[in-house]
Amino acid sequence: MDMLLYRGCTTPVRLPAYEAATIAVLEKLGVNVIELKDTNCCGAQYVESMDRMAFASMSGRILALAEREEKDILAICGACSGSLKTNKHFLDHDIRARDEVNSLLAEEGLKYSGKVRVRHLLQVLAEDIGFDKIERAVVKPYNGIKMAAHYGCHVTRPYEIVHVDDPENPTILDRLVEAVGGQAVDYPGKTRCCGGPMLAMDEDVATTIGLDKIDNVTKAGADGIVTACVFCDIQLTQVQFGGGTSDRQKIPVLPITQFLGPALGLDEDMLGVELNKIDPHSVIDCCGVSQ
């Protein structure tokens, strides 16, 4: 199975590790992952508030480019993902709106014409791939280490568009920790926003809110924190190191590929794990670990 990969703006800049594990987990897994060349921002947040139509038509180049590649869309980012299908589902029901946008995809000898599926990591995990294949890939499993899951707002909702589990009661993360050996521990909050689209307005809110989950998880007596979207990711992290968080004990964070490589036996420079701001062994070490 081949998969283009839209790389986004944030998660090759502030967040690599994320990007390389998913490339090695995929591809140990069966799955081609293809870099989308010359891309785009997708637009998400600030066009998408200010300008219907030019946040259309920066997500609509990105899903013309794969479609003259003949290839679906492998999305790793929240924000990415929700954008493309979202923009997806209006450039599908709304004729007019798609001719504009093929108006100025011809200066560039491209085309949409909805031909192609966007499908975000967890899709591909759950759903292409399969929970039986990754549990039957496991050669470390893990020892029943406890890690809560943070499934974001984009991944998710609005279910009618993007498709993507349960958005009150997800599970995909969850079953994902399980296939390898995990305890997946349910905490209060556990659907709510990390605080992080409130940083460009707030970050006192943000901070607030982004804390308010890290204490909610830790009570949950979770050894760390799996995630599926770049935002997320950055500001479940960040929000450990702000002010008055100094003495508090720091939960590791890592995107759900970093977790799933170890227990499939894939080494640590392939999951980028020195990357990581809060060290992740004392998670992934449990891998191949007796109880």
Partner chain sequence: MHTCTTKGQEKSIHVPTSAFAKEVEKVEGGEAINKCIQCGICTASCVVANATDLYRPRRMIQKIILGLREEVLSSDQSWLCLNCRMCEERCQEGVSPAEIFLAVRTIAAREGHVPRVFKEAVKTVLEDGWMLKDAYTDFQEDEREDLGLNPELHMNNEFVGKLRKRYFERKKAAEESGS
The other form holds:
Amino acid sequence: MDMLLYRGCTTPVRLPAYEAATIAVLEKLGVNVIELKDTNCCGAQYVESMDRMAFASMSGRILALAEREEKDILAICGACSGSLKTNKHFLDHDIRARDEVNSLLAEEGLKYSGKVRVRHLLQVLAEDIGFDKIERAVVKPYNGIKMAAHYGCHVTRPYEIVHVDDPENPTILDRLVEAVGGQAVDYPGKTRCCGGPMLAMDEDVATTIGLDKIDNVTKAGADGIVTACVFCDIQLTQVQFGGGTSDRQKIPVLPITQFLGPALGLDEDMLGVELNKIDPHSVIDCCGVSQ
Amino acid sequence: MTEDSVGMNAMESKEELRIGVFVCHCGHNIAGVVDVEDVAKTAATLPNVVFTTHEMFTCSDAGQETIRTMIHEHNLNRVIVASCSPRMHEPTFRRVVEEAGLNRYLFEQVNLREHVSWCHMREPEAATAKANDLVRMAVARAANLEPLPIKKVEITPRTLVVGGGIAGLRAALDIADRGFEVVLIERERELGGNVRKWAHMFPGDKPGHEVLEPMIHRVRKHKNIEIRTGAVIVNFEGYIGNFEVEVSVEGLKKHKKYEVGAVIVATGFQPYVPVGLYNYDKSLDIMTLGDLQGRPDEQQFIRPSDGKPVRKVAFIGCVGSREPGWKGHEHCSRYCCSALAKTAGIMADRLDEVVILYQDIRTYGKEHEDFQRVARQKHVIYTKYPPDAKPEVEVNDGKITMRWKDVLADTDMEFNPDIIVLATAMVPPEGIEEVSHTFSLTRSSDGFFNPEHVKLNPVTTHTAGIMIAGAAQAAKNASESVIDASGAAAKAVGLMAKGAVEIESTVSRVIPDLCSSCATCITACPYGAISWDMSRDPHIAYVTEAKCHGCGTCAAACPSNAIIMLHSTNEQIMAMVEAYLCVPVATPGGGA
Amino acid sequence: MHTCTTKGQEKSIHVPTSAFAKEVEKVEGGEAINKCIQCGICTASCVVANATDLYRPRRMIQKIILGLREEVLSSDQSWLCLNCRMCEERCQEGVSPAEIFLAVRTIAAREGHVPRVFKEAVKTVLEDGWMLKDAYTDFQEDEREDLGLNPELHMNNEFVGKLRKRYFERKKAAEESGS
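Switch from the form predicted alone to the form predicted in complex with its partner chain and give that structure.
Let's see the whole complex now, leading with the same chain.
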């Protein structure tokens, strides 16, 4: 199957490893990932807070671009996924808004009519590919290494709009971990925010929230964290370097595809492993090792 | 009263005593602690015991059959079951022995469960010893038991309903529709009570008098209902099934007298008048919810003081309710949160601002939350004030100023409403002390009447034959009062339909020759069951058995020892004491 | 609102009005403002409320209901929501405090009350079409090439120009004239 990759602003610049690992893993599993060109920011958080129609227009344009290519969108950032889905929902139900956005898009020959779907990476892995196929593709299973799943907020909430997993008890990441031979670890506050969006307004609060999560994960005995959103990945990595953290054992944070890659036989180089701020070798070296 | 002498013929006074003792395992409940086999064996050595056994579950069909069979096989004339509490199965076993031809008062139950195995769980030896003691005492008592006649009283097929409010009206109709007569008395001139006066009811939208209209119409037309308005009770006496009431009716020279079998007290409530609170008495524009509801619709939007239109309204909840330490005002009045939400929602359409100041929001009932939602949708502002810092109200030249702290926004607020409406407490009506005295009803700390049991018997009272219904029992809304009324009516109809009711024979009795006419027992009786027997000279005390609950207060109080308690006579009790203190030698012929 | 001085302390006292809630109700996202029954589950679920005493979603909603317009619009409070939607997921009455605060932000933005960091981020997006043009240096380009990714990011910056004209020039004018 073909999917249009919408990268957003942050992944290509701050976490290219996530982009590379995702493309490599999806191609291995039979998904053809096509770059969506000429895009813009989805409008999350900042434009979103200033003007509703401007926000709808920014996301609407991306949806219209995909519609022109007649392919579904793959979003790998939680915030982008949330913006695109929220605005799709808005434009699908509000004719006046839709007309207004289309009037702005008309000049470029673009139109939004709601024909394409927005899929977050987790939906593609769990539904379009399926756990069975992933399990069968494993060549070097992990040895039961304990991984804590962090889903982030916009991937699973609000359920009525995004329709990905159970918002209070999500399991997709956990099942992916187990599919490649890892052991999924449960921990308190699993569905809580990482604190990332707060960095702009109050860094201290953002750090408190992020470290709270790291504490819970550590106490639960996890060897690493898997993520499904670029902001979460960066935040959970970054908080482990802040003030007062020097005596902590740093726990590796890996985007899910970077964790799956080695088990599927993919080379480290394709997954951008050296770019991780916290060396993930303690995790990925465990694949292909007997228990 | 009629007497039924079941089992009386089977007993001749000098007949040989043949006691049977049935010891129950109650599964593991008793046998897990008490050595029941030992108890049965020991009982066999006691005087007059001709049969003992132990059963797994004596109350089961099999166990009951065993009792019946053994009574016949061994010609038993006294039966003891050592098992659970009599509160559990005394009626069951009494029925069983009666079916086998024995008078029910020749049966005795020993409590080896609640009084032995369940409270001495970790001391099996001491528990068994106690069980043996209790059985020995019961055997001694059984030897002194006498059969007692089963008495029934007839029920007059007419009910007195006191109070013509919504509860009284409902009860009257329910009873009359089933073919029984009703006398409905109401002290005001009009029927309808408090509901009649209210403009906005809930959950429906009709005003009170419209809700009542069809009921009042039916009550007036009903051939089984006699209505007396402007009526006051001047005398009431009697006992269940046989009450006599004397009523003085406005406009009639002679008092009316009625004989009734049951009474339903539905005297309702009065709204508390909050004098001294929130400047209620200082301004006509500060009124109660009842005051507001009593005004015709259009008038509700006009300031009483100067006739100007009302644009802004403030409601305050919990006025005179939920005040710890203020007797009679500690209870929640239940109706108010829902009434406020409904009223505010209705008025909001025509007002600029509606504010409800609350301590809590208790919109508990079916659809009541929706009133709150509707009110909020119409932009009624709910604001929570702290119970220890109530809103302050000032009135200056007709202008009302309110100040309070909104707890949830942590902000000090000030408001100038055109009127303030206070949701005041439901309190007992004027004259409730007389009513409680007339019907021998007790009241709880909120001032309303006590039911017999708040969960298991919520409409009957400790006075047999007298029921309570509606707000007379506790603060509640009109729908709930109607539920009570139908329940009380069902109780009354149940009595009247049976036609007669058995009364317990375990009552007190005055020995005429010993009575010194001191009246101590008359004063002491909590149920008003003792009165003068005027046919004797000097008068002596006389117990109305139908009213007696067998509590024993009179017997204990009597200085002349002139009162005996049937089924708890001095001989029966002393026999138990002696048996406890002196273990008898095992008697020949007393073994099974 | 007016202030009064008691015992030398300035206390601000507010008059309740439904006007602000009526205004919020008409803005996209604020429709459910009057459904809130102040149960508190949003605040109990909020990670920000857990991390700082400054932020309480329930309290903010009550302030909106009470009509404290100036206080709410000029404070940082509505900008402290990090939009994680936990409150929306948990609210039993169908209220999304996150959506309501977004609606409040758009009203605040119209009147020029925007935190500096948001202003700057929006300015960047409206000029470049995305957030990180300045952060995308040669270094990052090389990283991408090493990974086999396209170093050309192909971001469009013309469309946002239209949006700026249509939706933001008016705001800017309002800001500059101080209205």
